[in-house]
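Presented below, as structure tokens, is a lone chain in the form predicted alone.
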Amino acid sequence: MTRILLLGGTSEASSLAKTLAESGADAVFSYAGRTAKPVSQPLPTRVGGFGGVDGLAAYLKAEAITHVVDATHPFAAQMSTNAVQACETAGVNLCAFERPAWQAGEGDTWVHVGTIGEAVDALPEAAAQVFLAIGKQNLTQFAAKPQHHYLLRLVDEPEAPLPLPHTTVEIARGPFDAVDDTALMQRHGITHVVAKNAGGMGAAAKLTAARGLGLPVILIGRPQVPVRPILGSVAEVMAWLSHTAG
């Protein structure tokens, strides 16, 4: 009997959830709980953390989970690491459903960095208008360069004061398109873009817009996680589930 835990939060996870529901699969969708109003899913859904590796392993055993599909954000490194370790402990099959990273093309001016701190260092010393397209989890380090004005695009209104002295917040949920992102950057006089290399079509509009406007992009590389099978499409995940069943 196959029972699936789908670790979600991405458009890939939502696409897989739809296919699993249509196939009648016994599956549970899990949200980390980072947004106030997550997208509803066609599967039974739980929201919140598991309590680390031990908590996740206990959940897998208690719920008789046989397969875990990690379709979290490519930068959710702690959750992905916990999933690898918990599945090893519980003897559960695991795969990652992950979008490929973005690759620079003709006309792109990208500065590749490995960490948030390196992204801060890569910003100029002179005051700039920065589109800080990294979500709300890693803002504090940018306070080291308070001379810049930061444009943030968030899913939810901030619940607490932001750690940056000069900010403008736009509340919006993707996917976005290049026309709107071009207009957004022009409206705010953006001179630099900072982004995580999340990959995928839904978040690539800012890169297309930056290319068209001739703006530099400081692109933060993906964090490392333990080795696990990585699949790139719903069809591949469904085939993996079928192949490993039983």
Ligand code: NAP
Given for the second form:
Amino acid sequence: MTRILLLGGTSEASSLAKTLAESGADAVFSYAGRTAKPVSQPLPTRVGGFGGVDGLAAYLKAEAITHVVDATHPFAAQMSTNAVQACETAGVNLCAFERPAWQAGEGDTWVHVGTIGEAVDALPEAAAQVFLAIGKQNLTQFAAKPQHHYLLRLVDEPEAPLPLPHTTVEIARGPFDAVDDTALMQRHGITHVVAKNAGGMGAAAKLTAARGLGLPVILIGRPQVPVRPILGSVAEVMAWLSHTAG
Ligand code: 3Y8
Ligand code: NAP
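Having seen the form predicted alone, I'd like the form predicted in complex with this ligand now, please.
Next comes the full complex, and the chain you just saw is listed first.
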């Protein structure tokens, strides 16, 4: 009997959840609990970590999970790594459902970097207006360049003081729109954009806006995760589930 754990937190996970619910699949949706009010899902939903690899392996056994679909964000490298190890231990089928990385197009001025630290190094010495659209978890390293004014877009109001001296905080949850992002970046006189190569549509608006405004984008490459099958559409995941059933 197929029972699915869907590791969520992305637009892909939400679209898969809808199809699974419509098909009457026995599935559980999982959030990390990173945001105050995550978007509700049409599946039974659990929130919070599993307690590392062992905790996830124990959960898979206790819940008689037969398939894990890792539809977490390409930068959720710890979750993806844990899923590979836990599914191996528990003998559970695993696939990733992931969107491809963004590719530069005509008119894009992208500076590719490998880490957050390299993104900080890629910022100029002279004070600039930086749209730091990477969320809340990786801000501290930018304190090495306090001379810039940082426009931060966060999902929730920050609970603790921010680690940067000059900031403007925009509270918003994507997916975002290029027209709105263009107006936002013009309003704040943005000169540089820093982004993760998330891929997908939900966060691409700022790249389109940067292209239109002729601004450079410092683009952080994806972290390494262990090899596992990667599918690119809801249809492929549904086919994988039926091919590996039983
Ligand atoms: C908690 C669930 C859906 C999913 C929507 C996608 C699109 C909108 C764009 C910018 C970039 C960023 C950030 C972003 C986007 C989607 C998707 C996506 C980027 C929610 C969500 C959770 C999170 C966690 C949050 C991180 C942060 C990253 C903001 C829900 C809204 C910057 C990633 O405050 C925090 O601690 C936020 C943490 C991880 C990255 C970071 O390191 O700070 N996402 N985002 C999930 C959980 O608890 O398991 O609250 O409803 C989901 C979405 N965020 O269902 O339609 O699919 O990517 N999320 C990035 O790409 O760089 C914003 O501002 O331009
Ligand atoms: P991460 O660094 O890879 O994971 C850290 C820990 O958070 C994991 O070890 C696990 O805790 C827990 N966790 C992560 N995702 C989970 C999930 N879907 N369900 C249950 N526990 C989860 O993860 P992250 O980058 O903080 O991402 C957290 C969530 O935000 C994920 O759902 C991800 O899809 C979403 N998201 C992240 C980004 C991003 O830029 N990182 C962007 C958009 C959405 P235990 O070890 O205790 O099991």
